[in-house]
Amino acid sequence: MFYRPESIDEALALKSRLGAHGTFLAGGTDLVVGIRKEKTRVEHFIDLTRIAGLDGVYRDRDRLRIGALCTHAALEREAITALADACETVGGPQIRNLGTIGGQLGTASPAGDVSVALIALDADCEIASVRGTRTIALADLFVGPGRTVLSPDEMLLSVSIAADRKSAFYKIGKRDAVAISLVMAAASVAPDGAVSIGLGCVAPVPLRARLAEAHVREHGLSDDAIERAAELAMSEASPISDHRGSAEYRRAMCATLVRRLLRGLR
């Protein structure tokens, strides 16, 4: 079945009564490709694009709201840096103006670029069901690879960001879109100093480097507190070898990218 709700309230009751039985649908760039493959199978699709206000971008004082329906070739005409540039490297020109923010933090795959970009930013996630709202942070929605905390009849609404960050990205890769990164890594500095950082392709979900991070809360960024905290980040990776590169390769290169980030944001 095709279901077309023109409410978030609509979206929700179906979602509530079909649970895993249903979809939701946006862009489906991924949803189509794990299809075509044979690696997704759907019953219902619950197609969200008459919703109005989940593709926004709104500004409530120093936070910056996102809209789960809010296109990548929409961020990155946006002032975050590290939003942007994590946007830009996603597929090609088609696949950003079709894919969304929550369809990528709902595959929940290790190589999200930008969800690891919005792990650096610090970034909150409103979730929804029939039962209410809650609010978690989005280092803590992934589980695993493909699998989130979301329960089977809730949906994720919008993330929520501070616009006062001043934030970089890097990606190691064949290219520098439209192939799967090698290695990825975000940071940001709050203007009170607090230091957020995220890596990609080094685990088995987008992880935050809560090591590092701490470390540099404490000694600030200096040469050494920031050779410390990229040894910190390699520490806290604990990625795979694949045909891509090897387990070593990137353990290192989180050292390198941490470094290279940090030293960038002073």
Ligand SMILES: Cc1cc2nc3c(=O)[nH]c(=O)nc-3n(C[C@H](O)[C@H](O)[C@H](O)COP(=O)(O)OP(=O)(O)OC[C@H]3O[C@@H](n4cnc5c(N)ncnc54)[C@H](O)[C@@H]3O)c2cc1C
Contents of the next structure:
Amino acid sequence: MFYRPESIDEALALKSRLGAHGTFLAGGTDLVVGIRKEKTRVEHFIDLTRIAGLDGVYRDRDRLRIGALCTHAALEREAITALADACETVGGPQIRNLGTIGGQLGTASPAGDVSVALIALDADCEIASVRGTRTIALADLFVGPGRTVLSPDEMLLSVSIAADRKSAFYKIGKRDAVAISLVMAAASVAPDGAVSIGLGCVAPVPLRARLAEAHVREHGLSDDAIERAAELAMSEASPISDHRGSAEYRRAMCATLVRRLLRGLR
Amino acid sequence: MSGAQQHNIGRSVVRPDVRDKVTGATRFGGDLCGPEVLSASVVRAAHAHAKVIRVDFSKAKAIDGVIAVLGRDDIKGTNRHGLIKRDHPVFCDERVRYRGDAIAVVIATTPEAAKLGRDAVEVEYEALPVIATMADAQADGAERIHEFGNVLATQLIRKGDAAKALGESDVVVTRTFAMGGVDHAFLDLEAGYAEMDGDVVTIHASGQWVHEERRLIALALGLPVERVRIVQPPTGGAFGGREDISIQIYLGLAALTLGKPVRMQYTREESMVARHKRHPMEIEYTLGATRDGTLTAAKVIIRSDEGAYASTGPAVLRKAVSHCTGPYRVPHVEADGVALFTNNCPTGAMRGFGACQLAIAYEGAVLAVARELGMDVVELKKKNLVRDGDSITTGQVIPVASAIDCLDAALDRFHWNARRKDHPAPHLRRGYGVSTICFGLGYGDGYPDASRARVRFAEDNVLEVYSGGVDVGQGLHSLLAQIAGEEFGIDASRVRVIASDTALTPESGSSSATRQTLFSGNAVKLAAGEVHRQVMDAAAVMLGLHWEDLAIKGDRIVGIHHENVATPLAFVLSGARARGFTLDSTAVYKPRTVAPTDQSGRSPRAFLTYMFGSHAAEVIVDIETGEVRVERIVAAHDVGKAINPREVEGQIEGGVAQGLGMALMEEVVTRQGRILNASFTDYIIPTILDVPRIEAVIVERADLEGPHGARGVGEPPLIGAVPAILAAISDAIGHPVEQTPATAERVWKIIHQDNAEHLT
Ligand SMILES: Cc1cc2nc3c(=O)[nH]c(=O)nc-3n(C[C@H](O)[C@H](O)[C@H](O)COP(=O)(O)OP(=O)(O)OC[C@H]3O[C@@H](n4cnc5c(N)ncnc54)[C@H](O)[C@@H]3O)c2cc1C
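If the structure you just shared is the form predicted alone, then what does the corresponding form predicted together with this ligand look like?
Below is the whole assembly, all chains and molecules, this chain first.
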């Protein structure tokens, strides 16, 4: 069946009833590819694109709340550098016009560029079901490649990120567009000096480099502290080798990118 | 025609096919269909190397919608294809040799049913050791992929005494180069349609040589050639990737067996798994020079991964060996090439055809000699590049050797001497590279290479050209219209071209080897010249003057010395026809080349003519990540005469973009005979964002053989791009870059490993 709910409540009711037999459809840029490759089987579609108000971006003091249906294209010109730059590197214009934040997080890919940027912006996500809503740190959403902590009746409503930070994002891909990242990183510095660092393609999930964060939180952004943080970030990564690149290179790039991003944020 | 006489030659006429292509109206092979058409799907091997123990079609045949499952017992002919050796089974007998090997083809009422049927065919295998690398192929006691062993071919060049000359050289460098496999990545996937027309099976599918394909298909199916007709639909790219047979025999067999129309289309994944690739090669290159920078000798060892079947491998190896020193004068040369079978995807023709890999090697070696001597590489090049009348390594004298003209043209446009040396940022390095290459056009080496063409005035007085030559996107048909029209002062847009249909057109050889401008261009010019004589003969009769006193001017025939004589061309054509004159001629262009001797591999005329080119590139390298960005490329090519300058520029730009892909990102990654990146998600080709400003410089030193002095342009722009980019990266990082693709990781490793050496 193909369901097309027009409100969040209707969507949640459907999801509650269908559970694992129902699959949310947003931009379809991951889902349809999975279906065509016969990697994903869908019994019932729950198309979210008719739900009004889920694609908004709201400023809430020093936080920015982004609706699950917000597209990458809509965020490309946001003033938050890491977010805008990450969104701008996703696929090509057609993909960015369709692909959504909710879909990006729902896919839970360690190569999700925007996921990594959001993690580095200290993101929380709002999760809803007929049972109510809950908010968790984004870094805790991901369990493994393609796996999240969402229960079969739950849906992502929005993510909320720090809007008052200097931030940066850097992606190494095999070409300039429509390229799955080989490795990428994002970082932000809060007015109070807190630092968040996200790493992509170096672990089964988009990774938050907590040891590196803690080090610079304590020692500031001196050359020495950054150097140590870069090493720590490298130690937190557990990349694999595949046809795109070796674990050795990915690990080394964790340090290189963390060093580069943090220096740029001083 | 009104106003001043419009000339076709040297004019950027707009090709008649481009509007439909840009607007999406063109119907490519995959768009062809018919009522009640059946669909076909191929069962591929599940192993890279295995014995086939048992094949069972019964479950597949039981599937709803499946009409037939056809395998080797259903094919009446040789069940083989292959451009040189005919060793590629249409359907495997007792052995599979790579993962693209076909077991059977399933025909069904819908594509979905065909796919279900494909998946239901049961095949029992007995796995054999997989020969995954060239080292595996050469190992003692290695499993033999073919009865005669794992060596497909060897090739050599012996000129002078290289060992002695290297011993006496002031500097000698030895470098090892490696090139990965490359996919053609044309967008128009293998797709086509076949139907019976009486007892003739007509196959609509894109290849590169309709007449040879017809011959191979007829042999495989056991039919006389008259019972096979090939019609080429508009084609979205080939680059050598359509030289081998793909879907044609499956389609033909299905239509023939079932008497119904059939269509099929590969998926991108299937296309990448089944189709041949560019040869991965390993090249050990030793080059010597005197202290003043005169090259003395080269010793070249080439190993080429053939994959499972021969394809055009022996010819690719020969082209590699014959181009082993490129456009340089090297008095002593010893080159040895070996082509080895593996259980990888077969390798065959791709734009550059072996000369491309060697250009990477000789340019890398020349750069290494320059570095060793502390000499500017441009100076070193100029000292050693062939000049008019010099001979190259095969022994062939080159009358128009424009390597230095191209080099000067490229450097001049680039403002080479004013290049900036600053670093855009502390972690970014700017680098510059320049390449000079040569390329022999046509098949060469004594092969009876020929094009035929027919030109006539049709009953409606329209000038017609008939050519078997296929237009794979390079604009051949428009070019032939320009050449034919030129003989009569008729605008190319008013010439009708009938092409690439074995039932209607003469055999014109393949669209490959950068040969069609030269070969079909000449054939058309010869035929058009004869028709011109026929017209003037008729006009002379009708006007009562000698034909030498008449000329075509605009759409009239006029008297050269008699201003009052002027009559419409159309009137003469009709009159000629009424008098029973022929306005129709078929010509053959079949020049001679000479096969190399077995002992020396040399030939006084290995190729009809050579083309030269030079590229200058600027890159920026991120020395912390190894990422490379190409900022600018200037590409100068001596095309002899640009019959259509905009089309020449298009070929140069496309070749550079494709070369950039090979230089930086494109690589077929194979493990144990399985391609790990057989999709456009994982096999990365450049997009427009990766391609920099490309400046095409057209050099025109007339060719002695070509029509209006034209040579061609298809392959050289790719060949020149790769070494120029590698040289620029090398300049930026201060270390040689000798492996393609030079991915970020590889460049990073080169920088990093060397730093490690400095630290210890
Ligand atoms: C050619 C191409 C290039 C790409 N390039 C990149 C790239 O460079 N970088 C990158 O990061 N990604 C890339 N992607 C992946 C993709 O575009 C993004 O992950 C995108 O954000 C997915 O969003 P969507 O709306 O299309 O998701 P969909 O495909 O609609 O859904 C994806 C998954 O999320 C679930 N889902 C969707 N919405 C919700 C919700 N509100 N709550 C719970 N679950 C939900 C779906 O059920 C599904 O499982 C690319 C994809 C393609 C096809």
